[in-house]
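The data below hold one chain only, encoded as structure tokens and taken in the form predicted alone.
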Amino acid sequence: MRYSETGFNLEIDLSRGNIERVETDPRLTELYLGGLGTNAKILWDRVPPETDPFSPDAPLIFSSGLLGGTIAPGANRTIITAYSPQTLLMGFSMMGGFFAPEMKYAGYDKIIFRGKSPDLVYLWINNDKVEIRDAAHLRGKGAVETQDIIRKELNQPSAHVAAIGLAGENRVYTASIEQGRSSASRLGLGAVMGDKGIKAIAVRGTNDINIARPDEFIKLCNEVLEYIKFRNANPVPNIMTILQGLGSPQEMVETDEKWHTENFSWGNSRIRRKDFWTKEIEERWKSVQLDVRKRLISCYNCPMKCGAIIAVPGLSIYMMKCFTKLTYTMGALVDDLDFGFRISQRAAEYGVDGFSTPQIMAFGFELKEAGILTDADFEGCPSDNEGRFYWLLDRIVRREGIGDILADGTHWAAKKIGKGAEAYVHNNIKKHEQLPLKLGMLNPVYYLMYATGEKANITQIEGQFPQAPFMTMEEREAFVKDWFQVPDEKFKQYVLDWEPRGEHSNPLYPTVDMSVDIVDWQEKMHYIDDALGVCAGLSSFPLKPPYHMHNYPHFISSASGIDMDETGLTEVYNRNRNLVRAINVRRGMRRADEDPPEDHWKKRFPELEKKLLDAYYKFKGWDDDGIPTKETLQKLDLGYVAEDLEQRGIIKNG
């Protein structure tokens, strides 16, 4: 009997219309746990590195994690994996909601699509009954609208539906996959879904998941719930409001946006409105948010309420979470938050990434102001600031006129446009738009996370270590006093010694070696979450979370029956991390790609940055170009990877 997983994947050949239920190898679970780890193994085994993201041979994988669908609080993430059309590297994006647990209850750990459908279709999974259905009547429908139509069509109000909008159908590189209370937005996986001819996946499951040692597992889950209650009653003081509690950044709960509005760039990159957040603005924005926020919502089996149902007068309701309420407003240089809530509704129906798309539109208008794009490129565009953003969003999603070029993102658009447009690509790492921070002094920890992260989403890189030093020793001592989540006591000392100014401040502190330690810990927790299917908001992202390195091995052992301890879990993380890295270096990624935007920080230190990357690569067991060494791979049971890289000349003999 398989525990905590079904032991079966659903394989869909869209070109032939073939559906198979395939039993999986339990040894792969022991080595990679599930989720991102086993997704990466499938991608490595099945897809040659020269494969185009839109090739029929490139799979699109929807996966639950090892704990997904169990009673573990927050174990609800769907891990979606393909080659990204924007970065050309391995793309993996997570969404919460209810989809992954429902998929598991239907009897499947993963849904793996290959090939392309000649017609637009949707997949209907009802336990053992699986059908590929015609979706011609859904063409052009919104992503949220499509979910409602399918549930009514199937007469299945409890079904959970993941769908794309018009952006996915038209292969817009920032297309998202929308599902009820969450979305997989980064890296263009909605475009891959559209290219394969999949409008939606609907799933209903009523089976059980077996747990190896249920009494022990239930006890652990109850301990997590009790700790969540404690943390909610005792927020971490002396940090920004949205980070004081648990869950994803509490953007829909809190209305204090002083830090974001004054430290993120407005427009595409150049404007930092340092004195924007006045008392008048604070009251006005608070009023707007509370007026449209109808109720806070949670994902499957989670007590946190990180998202919200938004109802703007005259528009259909939609779900919003995290930073999206600000991205369009700041991108358009608009002072009214209500614009952000209005345009986000249309963007959710279109199915586009709320982090990248506003930057792409601002980039387009910046090129127009610079004379690189002309009035002819914007023929018919309204003159008012809000109207022109609606206009350009429509053009991008429909791939019409200049929108067809911008739909590929700022990196590829700049190459097509030429005329110096590449100088206006300000916020990219690995060809993908990061959130456009504009800060002062280089932060060595954040430099490493931005440079080396392969998920292209900073909230899925940063984590349990504070973002900035506490102002006083009393605050630092209070913070570390009950900080039991640290994997090693040295991290407490790092915080105690970290000061706002002086020799123990950025950029010289944390030191190079300390920064590597911190980044490795934060990265480790995210990779474990993504293998287990647990929300980062209860583990890798917030300060002092309920899940950590000391209790995760017990969750894994009691749920799956796999004998796991902290050393073994660290080895699984390193195996998964190196496999993802190997996939990307086999696709051509090198050290030169790991460079945060030039003006991300006002004060940069090239020699220090080189030392940071050198130390990080050495710590990981990689060479000077960021390629895992043969010895590193062999130690992690990745000898097959080392052999392949050696045959390709990527790992040099000796």
Given for the second form:
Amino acid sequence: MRYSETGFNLEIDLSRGNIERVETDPRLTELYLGGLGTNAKILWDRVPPETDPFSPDAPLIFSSGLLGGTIAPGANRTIITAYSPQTLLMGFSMMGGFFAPEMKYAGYDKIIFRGKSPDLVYLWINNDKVEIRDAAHLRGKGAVETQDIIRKELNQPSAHVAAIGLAGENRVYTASIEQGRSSASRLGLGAVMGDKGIKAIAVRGTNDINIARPDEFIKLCNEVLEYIKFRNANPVPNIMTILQGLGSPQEMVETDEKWHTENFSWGNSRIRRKDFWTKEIEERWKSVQLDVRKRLISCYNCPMKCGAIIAVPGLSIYMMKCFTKLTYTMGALVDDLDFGFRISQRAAEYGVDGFSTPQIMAFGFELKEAGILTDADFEGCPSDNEGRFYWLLDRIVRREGIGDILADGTHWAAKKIGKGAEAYVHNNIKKHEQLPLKLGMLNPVYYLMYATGEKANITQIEGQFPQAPFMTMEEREAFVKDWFQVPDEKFKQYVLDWEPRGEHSNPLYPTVDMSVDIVDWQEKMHYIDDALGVCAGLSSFPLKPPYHMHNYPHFISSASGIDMDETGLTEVYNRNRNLVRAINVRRGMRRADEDPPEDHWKKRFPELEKKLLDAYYKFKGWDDDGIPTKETLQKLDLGYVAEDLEQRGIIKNG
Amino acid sequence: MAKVKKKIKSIKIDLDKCNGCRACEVICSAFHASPKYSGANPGRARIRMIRDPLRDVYVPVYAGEYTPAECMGRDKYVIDGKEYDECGFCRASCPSRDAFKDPDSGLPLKCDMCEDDPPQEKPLCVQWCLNDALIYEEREEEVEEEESPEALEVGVKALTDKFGLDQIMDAVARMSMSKKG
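Alternate state requested, the form predicted together with its partner chain (shown: the form predicted alone):
Every chain and every other molecule in the complex is listed next, the one we just looked at coming first.
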């Protein structure tokens, strides 16, 4: 019997309409755990690196994690993997919600698509019964709307549906995959889904997930719940409100946006508005948010409430989480949050990434102001800030006129537009738009995360370690006192010694070696979460989370029966980290690509940054270009990767 | 008649506090797995979230009695302008729907308040609902001790009501004669 996983994948060949249930190799679970790890293995094995993201051969994988659907709280993530049309690298985007657990109850750890359907279709999985169904009637329908239509036409109110909107159908590079209150937004995987002709996947399952050692497992789960209760009652003091608790930043709960609106940049990540948050704005924004917010909601089997049901008068209901309420508002330079909630409804139905899309639009208008794009490009566009954002959003998802060019994201759009447009692309890493955050002093830890993160998205890399030093020694001592999550006591000392000013402050402290240590720990927890399917909001993202390096090995052992300890888990992390790196290296990624936006910090330190990157690569067992060495790969049972990289001449001199 | 004490177990369900996470379902299924906690499968849960996020409908419903036949009609509640599902508050394991039936055997499921040895302090769904949408309450009530009549007596009384005592006595006499005969 297989424990904690179903032991089967669903393989769908869309070109031939073939559906197969394929048993998986348990040895792969031991090596890569599941989720991101086994997704990476499939991507490495199945297609050569030249494969175009829109090639029929390119796989699109919907995966659960090893703990997904068990009673482990928050084990609900769906890890979606394909080649990103935007970065051209491995795209892994994740969503919470209810999809992955339901897929496991239906009997599958993953759904792997290949080929392309000649017509728009949707997949309906009801336990053993799997059908490819016509979706012609869903063409052009909203991503949220589609979920409801499918549930109704199947008469399956308990089915969970992941769907794309018009943006995905039209292969917009920022197209998302939406499901319930969640979405896999980053890196354009919705465009890959649309390219394959899949409008949606609906799933319903009523099978068991088995647990190897139930007595141990329930005890661990109860401990996690108890600790969540403790953390909810005891927010971490002396840091900004949205980072004090568990979960993703509590943007649906909090209405005080002084910090975001005054510290993040508006427009095309340009303008700081340091006196924005007035009394009137505060009152207006609070009443807007409380009026449209009907209920705080969560993902599957999680006591947090990171999302909300949003009902704006006159618009259909949708769900929201995290930061989207601000991204459109700030990108469009609109002072009323009501606009944010309204345009987000349209954006959710279109199915677009709320991080990149507003920046692409702001970029477009900046080019117009600079005279690089002309009035002819914007014929019919309203002149007010709100109206023109709606107008351009409509053009982008329909790929009409200038929208067709901008639909490829700022990097590719600038290349097409030319005339110096590339100078206006100032907030990307690896061709992908980043949070609109511009800071003063370089933080060495963040420098490394921005530079080397394979996810190209800081919120999926950072976490665990404070973002800034505490002001006083008393605050630092109070913080480290009950910080048992640290994998090593040295991290406590780093926090104790880290000062806001002077010798022990940014950029020279944490030191180069310390910064590497810290980043490795942060990455490690994210990579483990993504293999297990546990939400970062209960693990790698917040300070002092319920899941950590000390209890994870026990979770894995008791759930799956695989022998696991902290050393073993670190090895799995290193294996998965190196495999993901190798996939990207094989697709051409090099040191030169590991470059945070030039203006991310005002004060830059090229020599220090070089030292940081050198030390990080060395720590990882990579060469000066960020390529894993043969020895590193062989130690991690990735000899086949080393061999391939050697044959291609990427690893030189053995 | 003598008074006796009866323990009433109830779960107060506060729909406004529900975050829709379905932890109640999954922990219920794990507790009732055999061996305990050896599996997870909300399809076997004895509590079911009737949910429709786009209408803001979140109703945890507990499995009650099995019924072999549907009701003659159905009800639909509208509360504060919000329309709930047809039979949306009903606890029955009923032919009209798939809730509260074991997905493999089709046998009816019924909430047992997590009877356990040693007893659980609260049913598991309540323990796992950190948002206090489910609150367990226990109280004792004094009730009249009823003498439950014997099954035979119930049967004879029903026949007597239908045929009259005389006819029944005649029938009994005839039957006893023929047996002796």
